[in-house]
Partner chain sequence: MSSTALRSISISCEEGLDGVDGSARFSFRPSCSALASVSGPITARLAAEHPARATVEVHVRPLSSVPGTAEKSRGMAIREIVERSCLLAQHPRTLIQVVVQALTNPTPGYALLAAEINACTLALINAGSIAMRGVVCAVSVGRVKKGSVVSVEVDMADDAVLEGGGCFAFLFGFALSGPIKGSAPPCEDVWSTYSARPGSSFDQAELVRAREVAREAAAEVWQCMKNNIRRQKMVGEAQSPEEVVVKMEI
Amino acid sequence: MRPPSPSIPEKKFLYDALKQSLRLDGRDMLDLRTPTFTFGPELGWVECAMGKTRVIAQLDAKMVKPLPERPFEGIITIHSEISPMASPDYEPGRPSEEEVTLTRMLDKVLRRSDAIDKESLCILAGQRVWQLRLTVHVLADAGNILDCSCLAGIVAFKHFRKPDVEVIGDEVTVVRIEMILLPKLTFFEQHSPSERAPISLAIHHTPFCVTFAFFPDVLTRPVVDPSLLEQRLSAGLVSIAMNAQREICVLHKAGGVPTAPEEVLRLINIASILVKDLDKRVEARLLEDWEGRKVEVR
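Mind pulling up that one chain's structure, the form predicted alone?
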């Protein structure tokens, strides 16, 4: 059962504050909540927190047979899960509307934008490729789970390292713990992970998602990274996914109040500034984590 809607005093208080360019958490109208990243012992495990919104993204890889129509490309699948632990708004069982929307947006931003080079995931054309599976778990929903999930997902891709694979004629060397039998190969040799350093994914660009919330009063300016109460009382949301090079990957607006083209262009300029800051923050945090890890190459 969904919780009741915000009360009339809550609505009036929030709307009056926004008219004065004030937000309940003390942020400016165009301020993001500072994201924090926690990396697990395994490469590709990331917990991202924006305020009290928390998301875990985990990436794993396995060798599979490629799709017949794309024999030279690897496979990327994305799954999301929002349990009642995240918020009383969500019920167990069938996926909620929010979960379906989240999965679709993650697929557009991370997979269909060609952020990851799928051809680099090919091991043997038509026989074996890497399949990357990204699983996103929403632990706590305090507003704007889309931006937090996209951020956790792209950081998981950048943090992940795939096992090294060497192919010389019919001789294949795979750095992997489990034995994997490859068909139609005359020789297969296995080494432990300590003998070869894992390889980072080939990433074309790094998209980030920035969401703006609009309100019924046209005199109220839109806010970026809405909180849960702001999101519930908003009259429309606009999500812009772009990279630090100002290339727009996705622009999503599902209903809500009409938005003038000039306003959309203004939001794109604002998002480009925020995305550059996010890109620098992510690169610095990844470098810090990588320097703290020991990788032996023999």
The other form holds:
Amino acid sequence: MRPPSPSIPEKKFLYDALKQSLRLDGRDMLDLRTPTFTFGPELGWVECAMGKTRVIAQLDAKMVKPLPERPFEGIITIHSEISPMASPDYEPGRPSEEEVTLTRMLDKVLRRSDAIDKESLCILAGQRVWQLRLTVHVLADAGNILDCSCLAGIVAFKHFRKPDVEVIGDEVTVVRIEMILLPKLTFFEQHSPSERAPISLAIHHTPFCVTFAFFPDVLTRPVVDPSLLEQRLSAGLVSIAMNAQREICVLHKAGGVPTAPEEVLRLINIASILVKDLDKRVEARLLEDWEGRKVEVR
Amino acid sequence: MSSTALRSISISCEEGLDGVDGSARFSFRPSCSALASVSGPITARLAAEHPARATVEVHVRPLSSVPGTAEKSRGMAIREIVERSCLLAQHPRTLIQVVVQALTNPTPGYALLAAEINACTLALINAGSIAMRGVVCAVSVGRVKKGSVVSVEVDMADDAVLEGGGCFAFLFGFALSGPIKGSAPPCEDVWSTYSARPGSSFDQAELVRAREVAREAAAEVWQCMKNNIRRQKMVGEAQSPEEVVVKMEI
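Having seen the form predicted alone, can you show the form predicted together with the partner chain?
What follows is the entire complex, opening with the chain shown before.
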């Protein structure tokens, strides 16, 4: 059986090139691969590609009973299992270390950072709330699926529109004549998209994740957005999730590479510049897609 | 009806998914689309390898949430089809790993399964590493009520009113014996399923009619696949081999 990549010549070549601040794909040390977005026909379906790394994120919503300890909040669940499509190294049913990191980071960046307002997902306190289910599929792993997945996830949240629901209480509000309204009973009417424009989710801030890879040689500077080979040969990774307002949501450091505090601050500054650029790009792309859809706003 | 139904087929093999040997996307319409990838022949786990032929492993993943029983049953169907259509004896003790990703939500009928089977076939062709007996094309058919015309499932509105339906997969190959209809090679029935919703039923005559309708539609799917492959650029080519867009004869 062939021993797994990377081979010794690949390793030596990469380290020597990085010592001279040269990356194998020609990028600068602090250059991200430009992300491209493809939106599906449905709202909340987005395919994000960073170079050859591709991720699909899909969001759907349904009405459920809220958790008893939180009757005013909606529920957000994130599924992110990596299939063997990303690479035959990933086996289904056995989460690799990479997969565990991905699940934890997505959870922290998208759920725990309170990027999406859960209270706005409440329809009727204690009885009905929206449950948003985000599913992330990694189609191809060419390095840095973490950044790509976080990006796809937050763009899916921004792209999604939930149906407009009106609670008809004791008052007889005539919206549909054929409905029989009894007093003291509440009915939910889910408007079909052709009746009322669907509404976007309440998003407090937009977190983006930037990953740096450190290498065993102390003199080699860290690189941004590592490719597959760079990620496999790295000694440690630092992922910083922050928003365009320079607020840090998550700082994740793995691998145990000794890093001075000044270095960490320098990385945060670099990340904040990259995140501002990403934010502008995402907004422009979402606007472009929205103009292209014929959604009537009454 | 059957000939105009398949006009919105869209095939894309220009995926170039990095981690696998071959991949392709197939959709009957924008609301019914699937992506398949093939890796193989690759090293099999010791427990899974077979001494005389390749082992086929199929993973089907839905668009939302985790795979469930529906995905497992589709996976079994696809595995049977791949085992029957590929020459597995040429690669003993290896693994052929097929991963199918549904890109749209499942429909009540069998359209998504048919799209997945077609995507697998295209991915196997795109990989080019496994010899096949022929090209498998699948279509889904349905009928509104007992005794009415069986037609190819067209759009989402149809799904809601269909009372019975099924999916038929045919293997097309010039080496097979059989009549040649039009430009498509002879075909043999390689996998099929047909069912009626609770409260309804079907008889043998309907099944035979359904198979005939499906056979014609599958020939059109075959033609679509051929046109698309003809237009594809090979590695190193600057332009595609045919400048003129090949129109499908309807």
